[in-house]
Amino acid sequence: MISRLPRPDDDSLAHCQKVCASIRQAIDEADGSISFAQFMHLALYAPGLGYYNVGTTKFGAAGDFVTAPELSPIFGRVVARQCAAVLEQLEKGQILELGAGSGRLAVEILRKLTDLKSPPERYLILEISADLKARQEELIGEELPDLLPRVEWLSKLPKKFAGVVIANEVADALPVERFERTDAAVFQMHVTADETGFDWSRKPAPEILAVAVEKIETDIGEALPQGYQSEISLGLPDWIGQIATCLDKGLVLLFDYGVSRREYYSREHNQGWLRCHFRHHAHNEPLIYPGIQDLTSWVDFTAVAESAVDHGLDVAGYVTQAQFLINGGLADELAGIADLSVAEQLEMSRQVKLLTLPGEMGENFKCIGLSRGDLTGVTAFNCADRAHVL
């Protein structure tokens, strides 16, 4: 696989070896092996190592991949409607973004809630990331100059937040478990280290593991098949539940690639949903180039869905991205077409076929919505809501 990729800077291979002597050093102190989720993390999240903690470019066309707010100014202002819909029944209304990434999103959605005379009260983003953060503050800066001072950035969830509480693209970058199922027991997947890298072992599954998988078994009702290996998320529900305990009265918007449990766990599917990213090319060999490829998972959305339940919310709706889009607002977005140059209609209908296609990011990518208190007026779920496959 490794032939079939890019080959990194001199720069990014330096920090990749810093990374990679980080987590042996890690494999060491642990007796020679950690589990998946633990590599997941450190070579995402590893203080001044991790992938989303170091200064290299990660979205859009100099990055390793692409999501929707960069694809087009229209995923922002589709978002924005809905956010006006539920702004407008609150008192001081607030939005909430976990994880902003470049920044690209909060800038269309603050430019047209400005548009639609429905500015929130502040704009929250909450970042992990301090270089993240400095590059979405720049572009804000540059771009709504007279909008930044609404924007506060955050280290932990705000208490009593009312709202809309965004995250496009978080959810699969959450470090999950890989394991196995065999005949006789649940195995949970562990990374190992030698001279020429990183490769799998396996030990049986604690028993927070084996019993997470027994509960999908119950579920889906079968068993596993022999030699099944896939993913899952132990932190989803925590984080799900902490977004819970903050929201007041408002609607949350999750959007990711990912599949009802039923789906996630089928047959079919019997090597798991990891996927990772390096300049722009997806593959699935997630113990390579640790610190400079993005790793992530698909979500279970019937996850996200149970843990939002739990905690005293209701799912307000479950549609596919391009659903989201049609029934939010797209056409009033396209409305002024015809007024565009032949060269600017070409691009904003590129731009359209990017973001719904099926064999884009039309299918692939879904929109939960989760509310807290009566809301009217949010229409991205009138339509198509899949919530009832959860």
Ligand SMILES: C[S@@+](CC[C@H](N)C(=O)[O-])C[C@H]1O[C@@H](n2cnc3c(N)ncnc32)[C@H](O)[C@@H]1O
Contents of the next structure:
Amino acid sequence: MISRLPRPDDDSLAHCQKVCASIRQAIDEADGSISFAQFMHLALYAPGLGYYNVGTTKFGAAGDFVTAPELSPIFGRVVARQCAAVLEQLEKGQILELGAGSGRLAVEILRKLTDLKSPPERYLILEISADLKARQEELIGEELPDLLPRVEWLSKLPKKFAGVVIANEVADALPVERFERTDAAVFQMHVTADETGFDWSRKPAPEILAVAVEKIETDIGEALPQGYQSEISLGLPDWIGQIATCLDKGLVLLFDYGVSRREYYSREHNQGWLRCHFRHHAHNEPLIYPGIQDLTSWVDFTAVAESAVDHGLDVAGYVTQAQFLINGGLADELAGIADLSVAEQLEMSRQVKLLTLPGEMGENFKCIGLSRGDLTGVTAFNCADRAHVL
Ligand SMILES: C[S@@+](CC[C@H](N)C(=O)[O-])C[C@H]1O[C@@H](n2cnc3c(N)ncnc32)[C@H](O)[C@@H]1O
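Since we've got the form predicted on its own here, give me the form predicted together with the named molecule too.
Below is the whole assembly, all chains and molecules, this chain first.
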């Protein structure tokens, strides 16, 4: 695979070597192997070393991948319309964005809400990367200096929150366990190291993982076949639970690429859902280039819904990204398109295609809405809600 990827520049290679050295040390200290979830955590989040904790460009043309808010301001504007509907029903409602990346989504939401004459009292951001937090502050300060005082960065979730919680492509960045099913047992995939790099090995799964896999089998109504490999995010239910616990009233909008549990663990998908992104090449070799490539895994949206319901939230809806945008006001956002120059119209229609076409981001990306309290006016789930498949 490496030969088909662009060659990293010398600085990136030097950084990658440092990350490899720290992961090797963790492997040595663990007597020869670490679980894939530990590997993913170190590769993405090791302080000062992990992919999200160093100052390289990740988002957009100069980075490794493009997210919906980076692709087009239309995404953030439609999200803002849904936020406005919720905020107008709450006294002092706020927005809380988790994992805000470059800060682009925050900028577009704040800009649109200001156009709608309803900027939130506070726009809270919980971002675990110190580097990205600094970039977010810089971008918001440059583009919306008057609104910067309303933005506050948190180091943990608030105890009590009323408003809208937004997370775009954060759940897919939570470390996942990789497992293999055999007729006799469940194995946890581990990572070992030698002079040439990292490699896979496997160990009997710890009880927490074996039980989680058995629960999947119960839910889908059959045992996974011999040799079946896939992923599971053991941290996801707790992450959703923490968000649910702090939400006193309002809506959570979680966007990500993902499917229902039945589809996630279908027989055809016997190699799992890990995806790596390096300089706009998507591939499935997670053990190469630690620290300089993004590692993600598709989301089991049934797990999201289950944990939300366990913590007292309602599932407001589950739709494709395309349907979210259409239900949420895309046509209104495009109303003035005829007044733009031909070049601008073409650019806008290119962006809408990428956001909505099934072969682009339209179908694989979903939005799940989780709510507490009676909310009216949220239109995003009015049509083609697929919550019944979860
Ligand atoms: C793939 S990026 C998406 C960034 C942005 N939301 C976007 O759409 O462009 C993942 C982001 O989630 C952050 N992140 C990962 N785990 C997190 C967590 N547990 N809490 C908050 N942020 C997290 C990363 O630092 C990064 O900003």
